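A single chain comes next, written as structure tokens; it is the form predicted alone.
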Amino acid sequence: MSHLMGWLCHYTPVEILTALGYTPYRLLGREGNNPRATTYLLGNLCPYVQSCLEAAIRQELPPLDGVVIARSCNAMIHLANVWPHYGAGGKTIVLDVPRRLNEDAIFYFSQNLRQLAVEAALAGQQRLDEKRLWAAITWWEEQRTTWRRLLTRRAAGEEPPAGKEIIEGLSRWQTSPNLREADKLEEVITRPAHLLRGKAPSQPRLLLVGSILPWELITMVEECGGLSVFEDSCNGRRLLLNPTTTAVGEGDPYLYLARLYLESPPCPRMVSDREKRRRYWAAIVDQFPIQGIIYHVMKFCDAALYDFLDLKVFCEKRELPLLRLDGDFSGGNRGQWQTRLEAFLEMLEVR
């Protein structure tokens, strides 16, 4: 039976968990309200974090050996405080993640990753062998390369797989009970590719942005006639990181991982990386002929609020239409979202 280790933030290095013998299992929350979680967490806290705790309290998660909680934002810090008491049992391992990118931050993060390998080790397990860690790094990079290749085809003028199918596939990829079943995993990744059918459709091409995008929002965008060709979120493209220039198998694997995660497309929490994030948006708009942008602001997420303001300035300079939709991750915003989406898409069609 697989040893499942839960994780939430995309700055969590799943390679270390795989090398230790775990199957990493992403906690993606649940639909609906979170009355039990708000008993232990403040009501004005990230709904995604609340929904993960709610799922644990309701025993909706599979048996976990523990959870790695990256202290990447204020809500995660609160979750790390209550999880040992009301979470799903097992270990609670806290990982500090720098908010800036420079050589000092990379070295600091590498030392935190080394400590993570010690704290997460299974009972009786010796120090993590670096060869096993490099093997896990190689295996994950092969998986991400396949995904990145598939998503790049959405820029090539062919009819791309729908955003709904991409997010569904990524969700299954992150929550597979046994990632080492390579045949099944290959099927998960390649299934959207089989849905490519030829010429590009005429729907408006959209960039969807947010901290973590609700599945029902992407579905609704495409039901209303839009085409999501890029999802800038931690359950979308940011999850797939970017390859580094450092060769796999050379040097310190923890330094390699620290560089891999911190140098990849930045999350809105990386407050000192604003210029890098603007260049990232510009590259997306140019490569994936984007006609409009939809920003999903998670309720009570400060990082999303200041990220939206930055994107608004960017869109004004590029004369790109921008729609902001607020949500609480409960799936209860459908009526308001649909009305505004239909008006936004109608406006794009007449431009």
Contents of the next structure:
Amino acid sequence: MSHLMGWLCHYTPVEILTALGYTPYRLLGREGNNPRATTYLLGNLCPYVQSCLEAAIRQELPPLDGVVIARSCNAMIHLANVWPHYGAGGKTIVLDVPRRLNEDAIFYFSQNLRQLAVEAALAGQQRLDEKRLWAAITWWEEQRTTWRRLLTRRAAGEEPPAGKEIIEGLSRWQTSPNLREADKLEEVITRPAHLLRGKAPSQPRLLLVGSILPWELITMVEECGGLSVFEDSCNGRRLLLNPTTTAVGEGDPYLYLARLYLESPPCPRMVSDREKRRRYWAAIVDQFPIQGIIYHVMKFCDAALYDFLDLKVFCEKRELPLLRLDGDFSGGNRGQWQTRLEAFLEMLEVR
Amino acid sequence: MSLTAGVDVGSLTTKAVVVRDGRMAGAVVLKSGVNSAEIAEKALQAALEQAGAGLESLDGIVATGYGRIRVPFAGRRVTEITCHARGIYYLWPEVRTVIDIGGQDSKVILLDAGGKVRDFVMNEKCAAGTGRFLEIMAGALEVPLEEMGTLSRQAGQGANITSMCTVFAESEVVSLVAEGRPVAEIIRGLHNAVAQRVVAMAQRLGWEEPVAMTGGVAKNSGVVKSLEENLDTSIRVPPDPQIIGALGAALLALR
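For comparison with the form predicted alone, produce the structure of the form predicted together with the partner chain.
First the chain shown before, then all remaining chains and molecules of the complex.
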């Protein structure tokens, strides 16, 4: 049985966990209410974070050796405080993630990653060998390349696999306990590629934005007649990181990883990196002929709310229709979203 | 000759409109029930009777509203946002903002010069600022819903209702009654509370003049007055604001 190490935030370098002999296992939350988690966390805290704690309390997670909680937002900090007492057991490792991007931040983050490697080491394990870490980096990069190649097909005017199929595939990729087995990998990454259908349909091409996107939303968008061609979220395309200009295998692997994660498309929490986020949206809109944008605002997520205001200005300048949907990750938002989604798609169709 | 129908199944009422050659030939409003399909059919039959026509002579039926998916005989389903926009464009093509307050939701719709929806915003998952909110308050005050508008216009000032949550607002109303505050002032305060909620949505959207109001709550002159005061503009209200969604649906069935 593999040693599973849980993680939540996409700023967690899974390469280090792999190099240490763990299988990284992403906590993706659960649908439904979180009555047990709200005993320990305030009700007005991120529903995704709450649902991860709820899953742990209800013993719905596989046995974990521990969990890495990135201090990426306020809700994660609260989770890191309560997890050792009420979580799934094992180690609780806290990883501080800088909020800005400059050379000092990259150096600081690389030092935190070095510390992560020490804290996460299995009992009796020696210091992590750099060769081993480079091998893990290469392995993850190969997989991300495969994903990126597949998802770029969505820009090519062909009918891509549905957003639901992509997000299901990405979720399996982040939670498969046997990911290193070649046949499993084949099944997880290449399965959506077989679903390419040929000519693109005439459905409105949409960009879905949010911190973490609920499956329910992507499914509904496509049931209502839209085509989700890009998911700017930490469980969507943002997860695949952009390759850095530094060559793999050269220099300090921790510095490499720090640069890889911090220089990738920024999450809404990177408040000092707004311009980069605007450039990212502009590139997506142009490359993936986007006709409309849907922003899912996770209840109580301040970072997402500020990000939405920025996106609103961006959309006004580009004359792109924008729909904001609020959700709580509970799986019970269908009724509220249906009319808004259908009306938005009707609006796009008559343009 | 063309004959089309629109059926708007709302949470409180079901409306049907029949349009002959682009002109309204019949319109009916019934109370919604648990069986949406049955009520929708009854409303349509009644509207067809008014128009002196039969079901077989219809060229198209569009269903809209909250219960649109439960109208089995509709040829097409269109959201109430598009339908209200179309209905108002038919009446007043120059209108640029539509405020629609129905039984369970409120919305603000921006139109372009061609009557197409430019943008829209709807209330959150909450009864505040909807017809249902006023219905519950009317119950708490033991006042018939239809009289709320007239009563509120008699008040010199409105009571301050601080809570927008329906449950808390109800207990605030009960406290104001216990304090001996005149009912008319409480109602005016409630209308202001609804108006402020909707105006915040309109401002978020960047509303433009002229403004029209549709939906059942537009029949309440007190809410219309509060909205006019808060927006500092006059609001056009159609003779029967409740049927505008169904009218828009019938017009869209012409396509």
